[in-house]
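Given as structure tokens, the chain that follows is alone and in the form predicted alone.
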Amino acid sequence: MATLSLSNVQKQFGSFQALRDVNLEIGSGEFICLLGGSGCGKTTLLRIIAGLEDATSGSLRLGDDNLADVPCHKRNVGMVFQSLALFPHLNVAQNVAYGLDIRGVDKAERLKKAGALLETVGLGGLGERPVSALSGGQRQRVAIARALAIQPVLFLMDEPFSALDAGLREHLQIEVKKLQRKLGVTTIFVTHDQNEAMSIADRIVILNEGRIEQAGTPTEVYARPATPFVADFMGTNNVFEAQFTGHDVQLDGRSLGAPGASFKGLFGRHQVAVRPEYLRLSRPSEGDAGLVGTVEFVRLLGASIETELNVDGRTFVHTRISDSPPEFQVGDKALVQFDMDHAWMIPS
């Protein structure tokens, strides 16, 4: 399988700008997520890669082949709807052959494809069932096999579990992530939700108003955001602009202690992002480095403990394995102290 390669791509609707020069190299074989809120252009941009939607400019190669130049339904695509779009009147092996139908594959061939590929997805024995006789995350792996059954060399999924529970979410996730894998077919996943793209994906790609803000691994996005809108959309941060003086990060003219090895030498006032995971939080005592707050908010998040402090005005969020009971309730003074060390800098 070759790369999926995208230069300056534009989409314009009306005068609606969706997409503005969008870059983007996806490898063989690779689990990319298309992540952002509403409107960012994420269902835009795999349409255009699927030939549902045309670019408005910009260039779609895969390997050294111009997409432009491949009308939808020979682009070889495998894509699975956030509607899924199963068809009522044929049972589950027919929804699963249907594009080997459609390319003129035999019928017992492509009925033992059909049998095979779902014993692949789980639902081995359930050919001859009608569609609508399937829970909703059967239906879910019954489009996934359609979408695999033609063999694609690019598996496009749209926020196919949305509508899911989240217990039945999490556990098809898995088993998505496991069939890419197993079968090493190059795939793009688009979703809102920043926990299903970061327990997934091989690379996430986080947009906003049709640009990319980020493109990195699951570790990358997350420890290190590379634009204050990334900080802000993945996970929850405490960011605040601090003086450096060389020896000394403060804020509001309270030392928060020393810089960590990134910060070393740094002078001035600079915008700066902490994770809760790396707050610490203690009974105050005088002389001790860092902001005292008091507790606003606890809350049980089954594995963690989520405390939010109110410090002059500012809110910082604590959390920590909830191997043991809150030790503050709301009300209580608490001292904040930032671990430097797994702090970073915005970029403004």
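Numbering follows the first chain given and starts at 1. Quick caveat, the model's predicted, so the values are computed rather than measured. Between two forms, the rigid core is the largest collection of C-alphas that superpose within 1.5 Å. What changes on going to the form predicted in complex with its partner chain:
Superposed on the core, the two forms barely differ at residue 51: its CA moves less than 2 Å between these two forms. A movement of the C-alpha atom of residue 289 reaching 2 angstroms or beyond is seen between these two forms when the two forms are aligned on their rigid core.
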Second form
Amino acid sequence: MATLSLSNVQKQFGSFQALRDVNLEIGSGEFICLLGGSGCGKTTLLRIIAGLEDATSGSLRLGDDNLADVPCHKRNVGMVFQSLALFPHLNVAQNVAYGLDIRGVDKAERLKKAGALLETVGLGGLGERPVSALSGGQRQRVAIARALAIQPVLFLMDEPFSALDAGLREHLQIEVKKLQRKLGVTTIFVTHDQNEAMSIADRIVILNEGRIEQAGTPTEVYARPATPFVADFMGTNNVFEAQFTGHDVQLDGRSLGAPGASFKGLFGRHQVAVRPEYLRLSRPSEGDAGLVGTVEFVRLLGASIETELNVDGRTFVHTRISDSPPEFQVGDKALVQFDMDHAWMIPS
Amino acid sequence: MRRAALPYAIGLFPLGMMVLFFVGPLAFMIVVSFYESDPLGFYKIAFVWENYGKFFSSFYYTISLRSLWSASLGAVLVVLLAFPAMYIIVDMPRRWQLFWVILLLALMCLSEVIIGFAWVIVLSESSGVPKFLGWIGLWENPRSLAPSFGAMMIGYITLGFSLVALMFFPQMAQRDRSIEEAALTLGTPPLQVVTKVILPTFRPAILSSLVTMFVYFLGVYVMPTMLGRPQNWNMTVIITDKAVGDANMPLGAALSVIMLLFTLLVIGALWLASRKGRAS
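Having seen the form predicted alone, please provide the structure of the form predicted in complex with its partner chain.
Below: every chain and molecule of the assembly, starting with the one above.
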């Protein structure tokens, strides 16, 4: 398999610029997640890679081949659509074997391969069923098996799990990741769900208004967001503009403590992101000069407790492991402190 | 008790309608088909097979086959034209879709007689297409194109096109376009997508349109008489001729019953074919 290279890819729909100067290299066997909100261009980019849309300008290369010269039906990409797009007139095995049928594989051989793939995705013995008789999760697996049956050079998935309930979605995420590792197929997965991207991707590409904001490993984009958008999009980062005085970090004239090692000797105003787990909350003492806020919302998220505070009109979010009941109730005052060793300066 | 009877009471309404408008007249027609014709009136009460026996004369037998042929051909032509037309219309911008749907609905408002007359004029030697072709030199000795079997088919198509196109509209407009894209990504050449995916996906709708048009064209009266030659006339024209013109109601009724059985046979065969297609 070869590297997929996208250079200066642009896409315009009338006056709407869907993609702007997209440059990306996807290595063989990589699992990439295109992540972003609605209308950010992630599905358009996936469709351009599949050959279902043409780029307005820019180039797409797969190894030495210029993909722009290859029509969709000759690209050998397996794609799982958001609607799944299973063929209603074919049964489960026929759906999976469809691509092989088109490639002229004889009936016995293609049904054998379809059967093996159905076993792999956990649908062994269901080949004769009509697709309308399957549950949502089962249909999902059929769509995955159908796309993989043609042994694609690229495996593309367009928000395939968006219609499933949370439990099934997590289960299928794990299965897809295992399957992708086993087959070693280069995979591009479109999602708007940060947690989904974090849990399955080798690399996350965050798109905003048709541009790549940041591409990096889940840890990189989570812990070291390159732009305020990424910091905001990748969850509940606390982003604020702080004043660095070399030995102290201040917010609105109040000290947040000494800067971490990476900020030593830094001066001036800089945007800082601090993950919610690196905030500390404590009961304020009378006349405390630190950052004191009012608790506005407390919620239990299974393994963690999330507390939202309002500090002079700014919202900060704190999370901690839910090994004990919440210490603060809505309306309580809390002193907010930051672990500046884990703060991240967003490049300006 | 009263609550349990309510669904049955509600069901009586459609049952009553069916009996009043369909079963009643059909039963009366079947009964009349066994009566004797009376040259002085419509019929004499009797029980004879004579009217059914007449069907097996070559005259009626040939007309029946001709009716089946013209209705089948008309149905196939209408579906062949309406299916791709509507496929293109549903992918147009919204306002163009609306324009075409309104136009198709307007076409359905036209009476059969007006459509027939319009085609008689368009196909006439003196003022229509033949005259124009003669005038531009493409036809040396132009002659009228109607009445003819072709003109009758054109009439059938005009009658059925808007109905079939509108039958396809909801399903086509709501179809999942990504199914065709999925076929492309799986390696299907664009033209093959039509035969491998689009047509099989729409098979039930195509079959029901074919049946609807077939049944409709078996019963048309105006188009064959206005645009067809006597040798193109279908059984409906002959039944009308016998029942009304010759005042032979029993023969007309017997021929109608036989045509009804033919129609049921064809519908049954298509239904079986569609079931077999789904199972394979």
